[in-house]
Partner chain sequence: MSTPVSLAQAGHDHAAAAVARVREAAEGVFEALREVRDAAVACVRPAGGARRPVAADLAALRPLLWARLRGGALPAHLPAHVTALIAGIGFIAAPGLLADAPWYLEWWQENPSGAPVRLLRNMDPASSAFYDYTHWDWYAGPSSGAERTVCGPYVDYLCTDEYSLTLSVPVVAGGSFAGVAAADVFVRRFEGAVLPALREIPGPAFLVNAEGRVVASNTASWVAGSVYRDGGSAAFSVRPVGDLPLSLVTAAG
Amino acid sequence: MNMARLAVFSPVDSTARVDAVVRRLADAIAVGLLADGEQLPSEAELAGRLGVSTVTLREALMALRQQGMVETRRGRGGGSFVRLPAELDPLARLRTFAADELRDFGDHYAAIAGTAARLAAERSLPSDLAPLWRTLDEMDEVAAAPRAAGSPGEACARLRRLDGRFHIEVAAASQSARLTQEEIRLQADIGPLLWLPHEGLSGHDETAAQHRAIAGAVRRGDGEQARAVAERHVLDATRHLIELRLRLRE
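Single chain coordinates (the form predicted alone):
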């Protein structure tokens, strides 16, 4: 099991445990770490991994079922299965944020992404970095031949998911479960919004260059460069998002 999935299934905080389990699993579903149709571990195993009682876990699964994110099947071959909910309109969600809220989100995210990239450069092994490069190659393939992904909208959606996966993989390479969990949470919260300025594949070359600069610095073990590039990448994306939000007023 890779670090990102280990972070999903590591013990939750001791306070408000039902809410913590719901948030952990919902975020993992939203960013694609838990795939549509995937069967979750048994209640006893999942409760043990998350460090909660089976009663707490059942309450959390009930909440997820009510949100349409988990389906429970009875009988042989039964269990709890992931259901990917319909995506909310990101533009409509963007309208709920003021520009200063987006800036604050960006500052927080830049700090998390920068620290994760620095630690990844200092701690990761070559095997930890292979997923980063595979994801970057996949993003380039989709951008080069968007029709192969289906419609332009499907190509953009796939690129958006791959972008989130790349950032989670960087965090996972930091060998920090807490940083990885925070990256997953931020991707679920703001990841789809940060991609909005690039709908229609605009700006892909710039974004791809920044991604490869982060991965290259991590591979060289240059922690400070990795941190600086990761922070700049997030802050640039936030700036574009704020500009888009301001244009929506017009």
Second form
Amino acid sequence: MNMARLAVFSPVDSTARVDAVVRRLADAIAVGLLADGEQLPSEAELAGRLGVSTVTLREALMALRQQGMVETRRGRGGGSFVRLPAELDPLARLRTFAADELRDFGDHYAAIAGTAARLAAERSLPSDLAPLWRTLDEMDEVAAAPRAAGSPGEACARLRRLDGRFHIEVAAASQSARLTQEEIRLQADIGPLLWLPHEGLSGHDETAAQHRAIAGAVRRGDGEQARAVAERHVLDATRHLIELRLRLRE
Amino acid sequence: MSTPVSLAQAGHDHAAAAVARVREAAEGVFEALREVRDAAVACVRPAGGARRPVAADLAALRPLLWARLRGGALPAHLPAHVTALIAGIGFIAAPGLLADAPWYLEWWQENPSGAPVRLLRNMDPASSAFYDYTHWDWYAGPSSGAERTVCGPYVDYLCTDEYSLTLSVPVVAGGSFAGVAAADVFVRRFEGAVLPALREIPGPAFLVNAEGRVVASNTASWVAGSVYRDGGSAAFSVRPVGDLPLSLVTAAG
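Can you return the structure of this protein in the form predicted in complex with its partner chain rather than the form predicted alone?
Following is the full complex, with the preceding chain placed first.
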């Protein structure tokens, strides 16, 4: 008997559903689509919208609470609230990846970001691009006056959120919902790691120049150039990250 | 037997029928928005305008919003392909309108497995990287005076993860702009509503928004999401869809 075929018709593992829900919500929190302090819908509503049972949803919320990404308050005005984790220590996470895994992440991300940028160049209209130019201006403002953000750490966190927003806006300009979802997922996975070499605001000028090169190629409708600079942007960041990983002692 | 002249005439009639079908679908949504607008005007002028409105005043809109969502108690006089379009609907307050919330959405979404669901968003511009809604075309259009706005198709990564259209109208109360009544329609459902009519047209035919983005089409060469940039090309003729910001493009002939 073919075991693989048997496995196809075995009951769907409920932990897989819990993981999928945890994944979806954690991704949204990590990239700022769900903001710090935001109240989540009630358990019944959320379960309905995600298409899972309340039992599955409760397990997922428990996992998110343990990871510090959701806080539940009881009583009047209570409910589940989003918590942006103080810092899931990215250096500790970086240690868990070998260089070839990081290279592979970069390959996947470059494929998504490159194709999204090419399609954005071919399909976007000026109104699609206004948000991403606004985001780039905001990033320059934060980088030019980090004190205005409160602290250098807060300035860096804001820059990282804006960087994520820029890339999501480019992906959305491609008109592909799937590429946009994949961009959001990849950012949640390796966004905080790719940002590691920039801690302390170093390298902002170089990053900003690459962002403007991507946005410029998209605006000119130059698909091949947009793809090339978007891929280069991801691969450069991956290369910096691999250098950092190789210098980390076990 | 058909002569070329009668074929051209048939294409013309089918194009006119497709324009009518698109108008009907969009007007069905705008009709729901006019109801929301009128109800919102009453909500934002509590006691005849004697006091400033608060967020709780907008809760009175809910029965109407729920009824106009797909799966709700839709008006019987509209055809079925019009009534099942609305995936999200609501009122978006102009910043500063409400006494107790500077930013506020009364926004509800369809829920295939039960009662409509309220969209909750962090409305504090200082802590949310995303939700200053005044930048979005569905808000900026009505707030700068457009009577009817059709925004998109666009990837709605904030609410639904779907490729969507947002239709909106201004809400004006006591002579001043109070916010926007808006509705989300998934592109795939809008296509479902108009494709039967587009398919009847011989040759390529597609619907574009004011900027030339294709909304629905009878050909893979001009699929939804692509851009029609050949303004003034002799190969195509362009028909307006009533006074909506939409046009039907067909092969000239």
